[in-house]
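Next comes just one chain, in structure tokens: the form predicted alone.
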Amino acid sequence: MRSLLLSPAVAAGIYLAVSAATASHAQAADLTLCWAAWDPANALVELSKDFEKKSGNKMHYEFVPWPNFADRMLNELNSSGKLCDLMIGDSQWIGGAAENGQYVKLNDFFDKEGIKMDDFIPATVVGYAEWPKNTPNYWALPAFADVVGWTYRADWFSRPELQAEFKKKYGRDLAVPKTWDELTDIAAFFQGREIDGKKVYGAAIYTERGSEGITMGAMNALYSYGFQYQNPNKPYDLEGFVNSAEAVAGLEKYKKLYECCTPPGHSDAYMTEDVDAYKSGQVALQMNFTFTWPGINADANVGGKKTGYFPNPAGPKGAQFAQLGGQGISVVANSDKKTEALDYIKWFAQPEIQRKWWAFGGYSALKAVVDDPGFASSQPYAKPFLNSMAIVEDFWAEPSYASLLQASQKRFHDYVVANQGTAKDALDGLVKDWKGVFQDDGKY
């Protein structure tokens, strides 16, 4: 059942209760931070040794593999568990966690400590911290900026014989694609080609059914083709926006890319499978969240100058958007150690710590880091990351987002991978599904 937003008095009460506990630190605390199991989490463990040294507190970690992350952590929140003191939760959880009182509202804490949301990349504030969206109500600090982007085999693109063949066939240079049409042409050009005695394929894209994969992939085509979640002037008015002719064309394009240009057996692929396909030299192009880029850059087989990076391409009318990833860090309202958890957020928000976060392999959302004149040249993927963060869109962050996501996962996978019906059928069905969710939520 959907619960009401916390009133200002209740939210203030939570903060005052936390503040009252800060009178003294009689003894060091054991804090547990919950997140996904991936390379950035390992980097955070190293970074947090500085917090342990300065605070005397001991950090513990609960890192869950991505396919199980949402189920495990949402169950923890919904059951009022006490495992997590700090939660780095997905952007789509923010609505439910705020409305159900699962995260501590941070406005008073931010004001007290001089932490300003204006100091962070705007898209990460809206995506990771705010509920309701576009209001100054903050439930997290932007912790890890991320977005879907693309890698490509720069060494293959630079081969004179391939450049000549591509230009003869398509009438343009073999170069970073600016549009989805160009991207599909490049993927088709490489599909089934032999390079260095090995058969290669066009593109590794997201097709996974079980969690969120195909939605996080297909939305990149849909956004750039003109999909909208709702009528901009009438919330929850879906008809003609979710299933517009432009959205239909975007979903058709994603299916075309899947059918023409992916490796054999790539029917249930997400982040790990795409990285594996790319690092093993199977594909010319790879869709993936930018958190994978440092590991690719360092890879012995495909790293360094062998790989280039680019933002999600534009659609036929010039619109260019990319699916937001990333997370904010929150204090779990059911924690008995909110004081120390807030101390951790205060420590993490410091500019010098955020600079170290980038250096360790984390993606800082702090403007002082990403706007630094040297940032764009600090890594070969830094500028494409910034360009990608400038074009982000995000999935629903409603309290019922899980039901909304389950619907899109089924509709997209049934059409793109299982070849059931048309793109129009899939999006018409999605409108019906989403309307049912919002009807149950009392939005109509």
Given for the second form:
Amino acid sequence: MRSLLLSPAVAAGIYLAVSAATASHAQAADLTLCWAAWDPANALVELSKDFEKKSGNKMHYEFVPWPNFADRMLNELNSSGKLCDLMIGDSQWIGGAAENGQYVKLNDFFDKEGIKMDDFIPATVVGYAEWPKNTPNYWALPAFADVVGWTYRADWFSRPELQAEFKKKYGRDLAVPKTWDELTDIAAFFQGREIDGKKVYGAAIYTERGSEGITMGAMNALYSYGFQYQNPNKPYDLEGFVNSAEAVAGLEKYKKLYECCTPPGHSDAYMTEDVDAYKSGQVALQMNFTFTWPGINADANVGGKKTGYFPNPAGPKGAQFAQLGGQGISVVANSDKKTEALDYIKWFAQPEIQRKWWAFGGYSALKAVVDDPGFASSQPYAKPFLNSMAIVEDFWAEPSYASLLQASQKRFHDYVVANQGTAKDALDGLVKDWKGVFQDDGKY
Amino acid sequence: MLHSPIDRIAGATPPAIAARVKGLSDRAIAWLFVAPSIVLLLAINIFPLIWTIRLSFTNFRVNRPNEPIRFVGLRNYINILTDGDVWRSMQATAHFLIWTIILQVLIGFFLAYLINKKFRGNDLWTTIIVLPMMLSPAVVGNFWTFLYQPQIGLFNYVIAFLTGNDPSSFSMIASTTLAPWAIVIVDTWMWTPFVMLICLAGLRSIPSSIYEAAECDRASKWRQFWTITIPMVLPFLMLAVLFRGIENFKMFDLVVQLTGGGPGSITELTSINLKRAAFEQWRTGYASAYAVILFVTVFGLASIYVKALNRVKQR
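Shown: the form predicted alone; wanted: the form predicted in complex with the partner chain:
Below: every chain and molecule of the assembly, starting with the one above.
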């Protein structure tokens, strides 16, 4: 043992082996892409094989389930970790990541490579790439367009006996709802009904407390009823906008929908729970981000013609908005392989790759893909997706977005699910919380 | 004359070892062995504690590396102690703590008393009873989430069978009145075996000669129970209460898995509240002050309790 440890030949061998391994590691330019663990990430793995083949770089992936995604990845960014070279971070992170120097600014790179933001859907550029918003400062390339929309059981809607009963009760056809009131009526109609010997319910909606679920759900009703984040003429002026009478009515509508028409125990539900409720045939309607639509379309139980898709319905005054989802892809400033990471973005931005991305189940934000005449008919959900992307609104993207989000999570869940106080109390409380955050940030 | 612990360790070092290491005194060798533990303790316990206390007086946010760190005096402490949400989470923690301890001590002692009786298969029963505490809290939380499910959950079916209600008419973890009890039930199911084992150790430590003497004095079973069993098991019971109290004060994983702190904030224990401040809102200075307050609370209560425990043991 002693002689082995001291042997110069063995030591030299170990040194050479370690040097060779280190050298090959450096040359291989292994890139790690960080994102959430979900279907689109699997599609991206398939898509990226083309990049590996063309560039010779090896791709590694760090995918974290959605409920832990922000915790894990923001920890990584805040601790200046070197795990991720590329980050497909949530849209709300842009402000913080830009101001704290965690993402590489991409303007020069875009100019050099001829990548134009005008080529992408405008809402995705504002939502996923810009900070400050509505200024030409880009920190990401729109990577995955997403928005909240609805699926419905087209096969149930088309049953003559249900059509007749619905018409008798509500005086109109059982069809895709155009307003939140119509949607609530339909959900109430199906709630507790027996279909094919099974008890079914109205709607699966977002109610999750821990991360962002109930905010991403309730905001759909709030926007369409008239909620505004701030005075359009005076930034950070919240009073009378966040807690306007219209916003109160929107939150009340969301609570009503939760109370009348969700499956039992649907009190902490987000994307997965809603998909489960829908795919298992429990509900007639499902609120969810559009990324779930390809999976539903392909599902053996509810896929194909059994399901229809529609954008978020309008409020009482005709305003129609939907919560933006989706993400942009950024280069992590702390990465040692920025050149290779930029190569990946350059490759990803190509129209033919974006077309493949759509074909694999990823939602492209490139106009060349979505404006193609064949796009709307390429999938049954393609047109509802486009219609949904045309009405998007997004949550705050301020560096303090996490505190702002936690406040809305608490206020909304306390009111909608835990039945505490009134909608006015909840929104007044939200104004107070948000003002406190902005005061800390020196905005007043 | 050996004074310090190091001197005592040095004195206990076998001369043969010291003699083989040239140039080192017994005392140096002792330091050599103890030093890694001390360094480890300083690195992972003492240094973070001091650092946390330092941060608690600042406005530091870990997600704002470019912002200057300002000293804010007692502002974080004042904000915490005047925050209604913090007090509500303290209340939720107290409810959870008190009821889990009461139920676990009562049921644990009762089970230990039964298991202590010599009967056929009591080893098998002991094994079955202790199984829940061997599972991961995250697994238990997930498992009970299904049991509490109004449509497919076994728990709801059992309650519905006993009460004649529709199982889907109530949801343990979605109801503001039932959710706090839902987590008490699961924690009791999981950790009662731990209390039982401690009580069992206490019961088995009582010499049978004491009971034999009591029998000779014609003491009734009830009197034997109150004057022999309870006083002699009491220190063990108090130890179990101490362990469970400290553990449940910092309970996190089980509750997050079961209710996520909801519905609303009904089951948001202090540990969850603290985590939200530290790793969701990234208010690092504030969260440090919060952690210091919780540390002082647990440390203070545990110290008082340990003194009481020592008094009971000395009786």
